[in-house]
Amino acid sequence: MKLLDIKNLRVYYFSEEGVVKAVDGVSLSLNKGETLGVVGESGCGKSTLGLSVLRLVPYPGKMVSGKIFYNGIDLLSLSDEEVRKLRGKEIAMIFQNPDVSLNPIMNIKEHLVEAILTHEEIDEREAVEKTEEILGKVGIPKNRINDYPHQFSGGMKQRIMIALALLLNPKLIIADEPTSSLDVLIQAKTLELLRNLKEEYGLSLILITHDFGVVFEESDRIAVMYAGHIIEIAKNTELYDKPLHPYTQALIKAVPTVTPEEQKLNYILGMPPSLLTPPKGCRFYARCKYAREICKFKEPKTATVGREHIVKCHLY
């Protein structure tokens, strides 16, 4: 059953240089209890897509058109006050950089207690008890509750961000690059923590990353994003075994390997197009080894291959 259903969403940034089409006609769905990975190069629109669900697109961004249905409710039709009531309680987000997201002049207790008291009618003592409980879930000792963000390591700060997201028991969590600033061992522990908490709380999760290894390991389905478009969606094993879009094929081939005979570094020639002036046709045209004349002038339609493998390419 669908928990989230995004239909033809367009989010543009209106700058002095022109209109940046960061998310340009994206359709995507998430089932209850599912983990959906969203993967792609930096600047392809992944974070803007995540922020759109919570209606947190920063100025000068604007949600131009489309629909975002959460449990059948169109989030874009709600008032600002109605959306504020949903944030945290129904949908929460683990932001990309905890150093920016955590207020340096507030201790950890103040961060979490403030969030609880904003949404729930309980006294401060109960809020502190709830704060200690959720910090314990993510491995932060309760005797650190009065410490400030600068007193924690990068991995612990990310755990605090996870605690903030879980605090009000939401049904959907959007994790935006939750391991990007962490070393490999802390990455693995953070992902294991997210996986365990997802099972314990019955969460649905959108995992935004540029790391194919992470999404293959953690996701039920994967959506590949390129230059503001979703160009392929499939189950994780199907995408790994049989990627259809040339961009997905090239991305998977570019993942480093430790196998000695395959240590040649593969890469994708060229650069992604400017989202100020995106190509008229396929946005991957200039970098695609299968490109044909039609790809230059006509945007490909989305096709379904097999039962539910979706691809946006003229080859299909």
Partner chain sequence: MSSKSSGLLFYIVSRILLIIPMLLILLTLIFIILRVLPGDPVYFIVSPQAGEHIIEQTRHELGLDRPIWEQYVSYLMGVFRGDLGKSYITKDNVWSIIGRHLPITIELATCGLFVAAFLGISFGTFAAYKSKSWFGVFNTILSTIAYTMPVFWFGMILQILFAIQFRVLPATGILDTSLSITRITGLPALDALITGNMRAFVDHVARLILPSITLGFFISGNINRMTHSNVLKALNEDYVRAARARGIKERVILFKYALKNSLIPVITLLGMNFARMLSGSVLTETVFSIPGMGSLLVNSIFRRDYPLVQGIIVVYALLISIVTLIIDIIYAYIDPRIRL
Second form
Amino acid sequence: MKLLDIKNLRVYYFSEEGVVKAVDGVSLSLNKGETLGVVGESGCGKSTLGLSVLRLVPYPGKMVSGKIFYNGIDLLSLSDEEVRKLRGKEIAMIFQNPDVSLNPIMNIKEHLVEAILTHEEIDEREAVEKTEEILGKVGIPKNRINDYPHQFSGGMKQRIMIALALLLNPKLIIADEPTSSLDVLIQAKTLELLRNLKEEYGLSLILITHDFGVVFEESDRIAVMYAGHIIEIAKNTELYDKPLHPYTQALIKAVPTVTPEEQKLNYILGMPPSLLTPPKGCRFYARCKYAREICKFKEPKTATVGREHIVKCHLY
Amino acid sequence: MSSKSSGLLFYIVSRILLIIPMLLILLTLIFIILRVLPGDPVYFIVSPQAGEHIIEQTRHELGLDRPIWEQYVSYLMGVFRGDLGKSYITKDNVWSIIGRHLPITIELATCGLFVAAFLGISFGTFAAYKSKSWFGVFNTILSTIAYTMPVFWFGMILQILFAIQFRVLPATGILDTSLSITRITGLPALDALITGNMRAFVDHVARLILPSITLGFFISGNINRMTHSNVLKALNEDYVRAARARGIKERVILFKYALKNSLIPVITLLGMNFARMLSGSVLTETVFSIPGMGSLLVNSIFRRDYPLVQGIIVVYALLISIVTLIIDIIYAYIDPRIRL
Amino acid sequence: MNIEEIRKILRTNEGKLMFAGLVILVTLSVIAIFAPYIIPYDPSKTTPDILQPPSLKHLFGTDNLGRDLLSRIIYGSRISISTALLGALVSLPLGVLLGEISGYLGGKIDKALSMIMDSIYAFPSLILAISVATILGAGILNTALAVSTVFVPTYFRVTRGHVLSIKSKEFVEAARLMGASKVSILLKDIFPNTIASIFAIFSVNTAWGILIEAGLSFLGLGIPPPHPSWGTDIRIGRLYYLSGYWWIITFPGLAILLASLGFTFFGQGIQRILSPERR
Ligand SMILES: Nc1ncnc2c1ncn2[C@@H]1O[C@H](COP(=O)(O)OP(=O)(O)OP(=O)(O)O)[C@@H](O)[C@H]1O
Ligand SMILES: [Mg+2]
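Please show me the structure of the same protein in the form predicted in complex with the partner chain, now that we have looked at it in the form predicted alone.
Entire complex below, previous chain first.
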């Protein structure tokens, strides 16, 4: 059975400027034990998609339609309290910026113990033991357990966030650009840690990133997002060898393989469309090499090409 | 551990050193206002028609015939020696007169502070939590009214309502004339408790309620606004979102994450509001006939008791400096980022 | 700023409150300016109808000398508001000038001036005003002067902050390179950029001035009795309000509240709109 199944989800921000259609008809599923990479340019709605799964879309965002099934449970039909109990315990999330993700006036132990005691009825001593164990796994020395967030480096803070996410053995972790605020060396180490712990704990992972390099390195399957739509989903190698959507093709060329100059040359011209007034037809129309008349007026349907290779383009 | 406390000690010492120039500036300011501004303090005490001889004699008694810098130096020396001169009317030592009135103001200010903190923090927090509902706007208006309102008028309205209309609380004074409290610390409530004088204690506390609400509501305006906007800001912080993603309960998020982080700046605000509280207390004491520093100041102005007026204002400056220092130290103590 | 932006501001809560403040201010100004034509009675004429409760004849009742309170409050708006405006205005040039000098020169002068201003700011404003009023004596001009002393630091702070933030900006740098003198840079380039913020502070200070004037007059240190001022009216009412004549203090107090609320909402609205977070 699928662990997570998102069906035709629409999440809009009803802002003062107008309605921002950040996630606009997304369907996606995740198998047990799998790592799914969600990749796309900044502002295409990746974070919004991730937050929807935890029902944490901030005001003025609203889930307008669609369904999200977690282990067969319809998440959108649960009460607030029921969802709260799932958060951290079943589904955990790791955010982009570890520097601001910890409460500055609570020390590390307080953070972890609080999370444990929120979900489990054990005494405080056991909770502290568990805290020390998990911190050991992410490589934070025991003697720093009483230190405050500002006393740690960015990389360490992100490892603490990983510890917080793993703490209660959730089945699914959503990692939203977990390494993009870290420098390259620490990025690699953190990703490796995450990969190893994922194996050890038998987790499923949704890895959100704008970095194609990272996504090919880490994921089993990849979903490409563009302007609120998912435009292509395929197995890792399949997507790399046989990208179908013109946008994916352009992106793969843009992956920095040799030098930054080459990357620049291959970069896709133009900007993604505004999500306030998305174009009627294909959202990639304005930047597409293969654009035809129909692309301008008609939104492409999703087509399944080969085994589990889904694409949203009039070419297929 | 020891390095931590020595860091704190260093911080405190450096703060104390910073307070000294502030105090000097305030004392100089007072000197300029009372001696250098046009207007001769002598006429404060004797009328201009009193005759040359008496005027000159008074001028000499007050030391106002000496060169201005000499007056300045002896004024500063006096303050630092703890000598504020003698009342021109009662001939009592100014310090000892102030000593009788200051505790009463401190008591009122403390009660007012509690009322203000309670009203401001609870309304501000709730308004931030419900910022999307009507309560958010209502609270913005309420808090603005609180600090743009004439305090003395609000006190009078409370008197009309609770003392005249409903007759539940006394209107003025700090103690029924049939009762008395033996003076030990000078704080009437505390003294009544120490001496086990329960009737006086109850009567005194009942009389403190309206003035404390008056002063407290006035001060609550700022605290309310600051709490409101800080909690609102904190609720949008990434660490709050991360805590929600861990399933932390909303109540815990509101108090432990949003409010606690917001309170640190609110404490600084309390320090800045101390000055407003002293201003407010002058008016509140006048309305409720409370014999504190404010009433003393107003009375001594009308009795034209120049040394006493000067002494009271100097004591206000001392108080401001001390409270600024205390707030700085508390601030350092609660914020882990400074504590190191 | 175009129509669209103004509309957007007016849709926010702050914008609405600012608009409400503006409406209050315009109404009060009209009342104050046309006071002689709209008062139903002579505000200082004593009549035998003393201490009358509000009625159709006397909407706000009468005071202890039988004077019509509504007329006194309408007339009092002139003195209360103009004293506060004067107080907020007199201190403006000094505060702005010191703020510009301090921010522009920096270094030790800046440190010393900031310290002095912070200390004055930390001192209770009413007590400072009381001290000045005590020495200068009662009177409209003296009250305005007493009120003005407490505002110098507010203008100083906002100007200095502005100067520091724009000092480094390119156009000032360019002017300096072109050999403009310090004084002309201060006057021509920096001052216009701070004008909006200073105006906001001016409005908030006027609100505060109304309160200080009212406080001084209430204590008997402000506007002397023959002139109708809201604070003085409440002072007169002190002897009567506890004997059941509630209207004698209630209405002047509401007038004070309304006026200071108007200036505060308006000034704070401008401050919000100008605040960097908003831009
Ligand atoms: N609170 C909000 N109000 C209005 N619009 C919003 C809000 N939050 C996000 N958006 C808009 O929704 C769209 C999707 O935002 P989202 O943060 O999901 O994108 P993202 O793909 O995660 O981008 P990034 O790579 O920058 O994190 C963006 O166009 C953004 O401007
Ligand atoms: Mg994002």
